[in-house]
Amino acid sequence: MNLGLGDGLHSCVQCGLCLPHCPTWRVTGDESFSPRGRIALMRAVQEGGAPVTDDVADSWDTCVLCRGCETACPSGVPFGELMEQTRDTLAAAGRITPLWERAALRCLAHPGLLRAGTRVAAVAQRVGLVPRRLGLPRLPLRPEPMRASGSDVWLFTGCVMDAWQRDVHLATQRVLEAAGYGVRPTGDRAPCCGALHRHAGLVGETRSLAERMVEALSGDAPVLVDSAGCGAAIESYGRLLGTPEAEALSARTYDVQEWLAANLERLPRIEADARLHERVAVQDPCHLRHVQRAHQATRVVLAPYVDELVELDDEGLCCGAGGAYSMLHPDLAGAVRERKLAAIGRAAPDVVASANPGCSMHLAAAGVRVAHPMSLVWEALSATR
């Protein structure tokens, strides 16, 4: 099997120092579950004309796609590029992401089967058949509509985060809006950034979305995302797609923690007495770490507005959400996760602010209390209104 793997596959030079970055070597030791074996494995494939074993196959599609490793590799080792592509070739062989994944996957791209669905789970949730267990946060029967303010920015609303997690979006806005911005959300014209179809190897349906993106936000304004893989996938349009009108969208996206701490001084100031009385840890999601890397603004913007912040102490690593992850490899994300509730308890916060959906609801499974770091900016900011 070709898998179409360019030059990067040469860069890695076998030496390690991303093994301890790679959550799912650091749960199984094993070898085949790091980057340098699964690029190994790409190498006697591509190269070596090796067969496709369903262990080989299994060792690429249970990659979380953190990129912890490219931030540790010295060799600058595109890994997030050669796995994308990787599973590009098996999806499009049939040797991943079976037909309910790319059932599930279509429907996020309409957002009134996707609302309508989601009512129905809020029913379900309600007279206790949803599990707990699932991390799901409380869905709305009738969610409060968003409305635009202005045209200063675009707020990427997206599709499953818009359908559960309006409350944030809302959140965002406002918080936008106290620093003097003139608001617009993106609403329905333009439903999915594609990051979960990329992730699955569906290649052709990530270009069909990002090209409708590119389409919908054309113009000057910056594009505001407070999902960090929805604005990692925006950012990358400028790759994928090889357009100049993609490659602008990318260059004016940003997560909205990021544009927020280039211009804090627009927010409103409040009394050290005013600020929410609660130990903070953040909790950094990889895409926001390492492929946006920009999750240091983060605590730049909760600081003024939380009594204290904390780090956790385990170097940023994933926590095993990984968008349909924790779905698709259960034990494995579970078994990550675990690594990241002890360095949680270690830190003993009263709240872990997380800017990722994905994150925040694998995270709420298991017991811990997670709201987004614009969900605590405006609740100290609405308290002293």
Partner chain sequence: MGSVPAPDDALVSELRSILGPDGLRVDSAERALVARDASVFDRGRSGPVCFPRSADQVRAVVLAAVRHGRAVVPRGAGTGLAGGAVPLGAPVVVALTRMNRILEVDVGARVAWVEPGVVNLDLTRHLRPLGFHFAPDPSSQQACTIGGNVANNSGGPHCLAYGVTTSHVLAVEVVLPDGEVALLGGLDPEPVGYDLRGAFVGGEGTLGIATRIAVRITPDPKAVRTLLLAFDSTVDAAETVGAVIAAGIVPAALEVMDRRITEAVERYVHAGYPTDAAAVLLAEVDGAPGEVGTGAERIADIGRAHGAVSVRVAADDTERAALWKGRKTAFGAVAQIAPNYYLHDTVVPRHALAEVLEEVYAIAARHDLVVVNVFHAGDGNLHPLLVFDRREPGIMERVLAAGSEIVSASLAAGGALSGEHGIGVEKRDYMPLMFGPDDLDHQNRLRRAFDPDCRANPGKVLPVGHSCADIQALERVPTGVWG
The other form holds:
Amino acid sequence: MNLGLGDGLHSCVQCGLCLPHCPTWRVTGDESFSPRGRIALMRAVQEGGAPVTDDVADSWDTCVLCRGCETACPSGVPFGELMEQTRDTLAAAGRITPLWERAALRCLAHPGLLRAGTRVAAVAQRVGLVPRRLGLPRLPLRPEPMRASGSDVWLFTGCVMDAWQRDVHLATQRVLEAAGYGVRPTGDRAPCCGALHRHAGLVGETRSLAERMVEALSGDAPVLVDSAGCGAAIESYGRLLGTPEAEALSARTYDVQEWLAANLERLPRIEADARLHERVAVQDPCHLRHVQRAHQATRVVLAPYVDELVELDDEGLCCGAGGAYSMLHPDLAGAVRERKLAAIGRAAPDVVASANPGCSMHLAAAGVRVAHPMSLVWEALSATR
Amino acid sequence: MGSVPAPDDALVSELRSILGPDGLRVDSAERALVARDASVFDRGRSGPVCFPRSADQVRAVVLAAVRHGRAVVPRGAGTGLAGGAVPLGAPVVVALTRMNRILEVDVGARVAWVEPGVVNLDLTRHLRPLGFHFAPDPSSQQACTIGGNVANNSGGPHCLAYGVTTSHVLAVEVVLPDGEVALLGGLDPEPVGYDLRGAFVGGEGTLGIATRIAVRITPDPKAVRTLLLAFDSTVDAAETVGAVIAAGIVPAALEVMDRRITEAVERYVHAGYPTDAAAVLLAEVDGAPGEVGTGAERIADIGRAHGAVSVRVAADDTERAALWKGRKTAFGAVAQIAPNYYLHDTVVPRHALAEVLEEVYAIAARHDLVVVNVFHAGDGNLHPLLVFDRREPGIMERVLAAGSEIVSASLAAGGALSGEHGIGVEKRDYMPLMFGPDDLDHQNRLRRAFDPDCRANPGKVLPVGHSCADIQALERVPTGVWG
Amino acid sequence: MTGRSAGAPGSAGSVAGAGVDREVAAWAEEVGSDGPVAAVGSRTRWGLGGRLASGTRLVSAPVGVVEHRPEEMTVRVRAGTPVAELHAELAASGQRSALPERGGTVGGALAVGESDLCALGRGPVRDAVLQVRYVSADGRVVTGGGPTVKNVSGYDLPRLLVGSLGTIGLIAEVLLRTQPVPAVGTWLTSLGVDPWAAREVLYRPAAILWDGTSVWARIEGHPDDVAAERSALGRLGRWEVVEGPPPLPVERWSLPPGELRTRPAAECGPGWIAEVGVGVVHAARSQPPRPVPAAVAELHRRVKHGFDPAGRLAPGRSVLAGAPGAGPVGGGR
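Please give the corresponding structure for the form predicted in complex with the partner chain, as opposed to the form predicted on its own shown earlier.
Now the full complex is given, and it begins with the chain already shown.
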């Protein structure tokens, strides 16, 4: 089968240095669940004419797309691109992403539908019908509306996060306002970034969502994102669509921590004793660390507002959330999370700061106290006001 | 990819009952993947792939293989560069990656018990808060397993001062090729009997499978100084190395990289490696503050006297780590030059380094090949990487011919065939260049004492005609055996 | 360099097997291929492994330092050379080896495999041998290991030979790793200091000895570092500079270093001196034979049989002599 893979396939020298940075290899010890193995299978299929057996498809389908292997790779193998392209081909051939999954993903682009569903879930939650292990945050029955306070920056609100974690967006908006920015939430005009569609190999949907974003968010204002996964997706629009407008949007999209770290002097200072009396462990979402490579900013922004920042000792290994991954591959995701939980246990923080909604829900489902960095900063700032 | 076993295959059902459904894979995709390691050798054939979680399971797997007349090949992370873990003749592959627990750390006695699948760097990370580390630090240490280190007697940059793996392994619990379990060596300094531990380390999986390893842990040095010296010629760098050792300094590491590899590395790590120098020498001294200070100064002086155009001392741990990350990922970084590489890791006496290096460049030029050099200069351990694109017709023959000439040049200079990567299958047939028939015969006797029936990783280390090494036969799958 | 003359007898085309010198070749002739034979050095540890069968012919290995290359930190030496003589020659270049200087020969020290009193700092004897040339049971010269400081080509015959008591091959010549003699070195002693506390504060001591009450420490290195180590020790108690280690009782125990706190006092009898961090205990009483599991004993039998099928090398002597469970390991007679 021609997977449509380009020269990037040949930049892998099989050294295997990626293995320990791959969450699925870490928990299986199995070459099929490693980046090197996945690339070797791509070669075998595209060039050696090997059949795409269920085992081969499973090898590719179980990749979290955390892209931890990319930062570990001295050869610069564009693993994310290879895997996305492979999944596009497989999805087009109907080998991955079943119809129910496609239908669910389609809902993400319909805010009304998503809100209605969320209200149903919120009610169900209150009568005890939603198991805690799913990790859903406490859903609001009537979410506080978001209102524009100016037009200095866009705040990308997205789909699921807006429906389920509106409080994080509100905190982010208030922190930005405290720094003197007029904030315009993107809201329904740009309902979804398409990151999950991309993971699922639905390249057509991804493109149309991206085009809709590019059109809706025209102008020069920076687009700030408080979801690492969405930020990484928008930053890849240039490559995905190849238009000057898309390139421009990608170029002015920033993770909100990254933006604030570069403008730290605009944030109000607080006294040392007004800091949050918490020991905060920073969990680096993969798409912040390995794709946007902006994870240090989280520390820079948090440091003035909390008593103590601690590092996890797992070198940024994925937590297993991976967008919808934790729902599609619960066993692997759970095993991967165990490693993260152990690392959190060793760091013994009061709270874990995560700049990605998927990670925070996945970890919260295991009983970890998780907060978005912006929520923590706002908590500290609002207490001194 | 080979055929898939019948669902009622007796060996497969036995293995499945030992390992559970989750612990065995027989599908063609998986078997194709474990038929490779990090070397270019691609004629491996794997049988069932086992993922034991305990020594008991390893033993049961070996006994099942014995009953069915199948050979057994252990595998760690598959980062070997000589094809040591490549299965020949569709044997049972035993992947030890799930036996990855650090069982016990005794700081007082300076020993840690680990399972073979523990990743080398994970052990050091685990020891870091205690002020200790595991000294062998092969460049693949972020990925390679300690079981693999034992099999290969792995080295690494810091083995110049600290010694290779065998100096850091106190005891090994081994499942022998006949399924017997033996503890070789011991925590006491002079265990009774032959040093079978010493014989086992570096056995490349042909003497049995390690299931539990006691390693020595080393206190972190009190002081470290890392220097980066740039030279206008590789020869100057090599001569500096000889002069440093001759001056009675034993640095922790002395590493040389030539310009091409330095450029590739710098593009990946951005550590500030000078990309305009013909060669850089990365030198590290560690230990007590006094010796470190003096050692660093003397190395800088010796370097300047041998034409170093710049000498930079790493200012802090971050800078030091960045420099080392560059050195340790160098092999991977060559993909920026070409997608394949082939290398030998011969050792030459230090006094012959400069001369052999020039010969290496000349050999590559004669074969119209690109060669980059990145090597453990302090112990004379060369790593000339011939980089190429194997899709180019006829190039593999040129690469192999050049490789062979490099081996001959190194041995003619009084060197050794492999400093740390091992012999595996790739260098097996060079063994007669280094050893005479009687020498090989005695190595064979050692192997056969452990493995009289040639069941453990056949086809490795010893050349054809000696032991369990008939590659022609092994490349075909035995009749009646799926694979 | 001797190792470079190609085409030497017995091993056409190979490099490591080449360059067997005339004395070694002559010794191989002397050993021959028939009749019981054993190598004899200075007989400092002659009784180890049991009494030789009567009628065993004794042969002495050739003598002399073949080549010392200070810049390679290696020395090629014939096995009959006294260790003291070797060290005297190395000292001229500011080097030494890890072999113990106890009045014996190089070959004897290696065949016995007991490390130096300063093994904590200098490493065990088994790590000192890079290449070994030995005469096999059939009278041939066999080379194991490699000519360079680092080598993993093939199986590790040098380590197998170290401590083999001459039962699988007669060591004729070795290439040893050398090490620089430290700039400064001193022995210190103290009464009542906890030896583990001393071990804790010292970075790389060459030796720490303990007899249950007194501690002796050997510290070596750069003058500044030795001074720093001395003051670190000073914080533990009063130390006095002494000429050397205390006289050692003749028997040698091998215990896990983690068990030294209690076992010597309980088991080794009066007058013991323990090497802290190493595990060797010097005592008047001998160590009871250590049990050997059946699988390990069987491996020993196969090794011995593989290297000496007729059992002509040091008959009567066994590396497992007296070990419970070992059974006969010595060869066929």
